[in-house]
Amino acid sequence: MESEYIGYLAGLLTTFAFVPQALRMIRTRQARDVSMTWAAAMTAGVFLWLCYGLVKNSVPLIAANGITLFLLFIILFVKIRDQGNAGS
């Protein structure tokens, strides 16, 4: 049971780490300083962690990675949109 609390705390901290970046990108509508390779790799990795959490039926893994995946989709969306507007 104590390991679940560690999982929740780890998930809370790592998920929260993406909030300021996602909010800044929404506010500024810019993603030029974000690497596309990083954004794509993180999105794929977090998606796989979410899948792993679902297989293991681990609420901390599912919750943290589900929220983080949503934030990464925002980051990835802004990054892709910025690359499309680079020629404008």
The other form holds:
2 protein chains.
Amino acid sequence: MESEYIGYLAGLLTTFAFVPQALRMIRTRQARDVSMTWAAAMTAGVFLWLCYGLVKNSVPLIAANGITLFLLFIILFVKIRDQGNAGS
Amino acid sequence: MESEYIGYLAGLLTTFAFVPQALRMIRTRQARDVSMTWAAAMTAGVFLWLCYGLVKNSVPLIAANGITLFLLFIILFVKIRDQGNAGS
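The block above covers the form predicted alone; next, return the form predicted in complex with a further copy of the same chain.
What follows is the entire complex, opening with the chain shown before.
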């Protein structure tokens, strides 16, 4: 089960790399510097990694991608609202 | 083996989300808008996901994180050279 620790540490690093991005967007309420293509591709990809983790019964994959998906939803929400404001 | 296809599709999406970032840096040769903390945390994290994939014998994890690690090395290389130029 030591291999699971490698997964947890990996997930901790790649998930926390997302936190400053999400925090900045919550604070500034702007998402102009993040491309919609990137945000959409990442959301779809991370959702599928979460599914892969569920099928493979890999707790590190499920935990890391579950949290990253939540952060991506925040980024997508700010991004979509920001695009809506651009017209006004 | 259908579950592997979920992993391949997930890897395709999250890996290709990195390509525009790497391409932009190769073109502009600048990495000012990318934080060193983010680049270092991602490189370490993706390296550990690669190790996790090797231990778990998961080809999608190995392939996706191998390619992402290569792209991150490009980003890190440009970033470190960019920081070096900032002093001159």
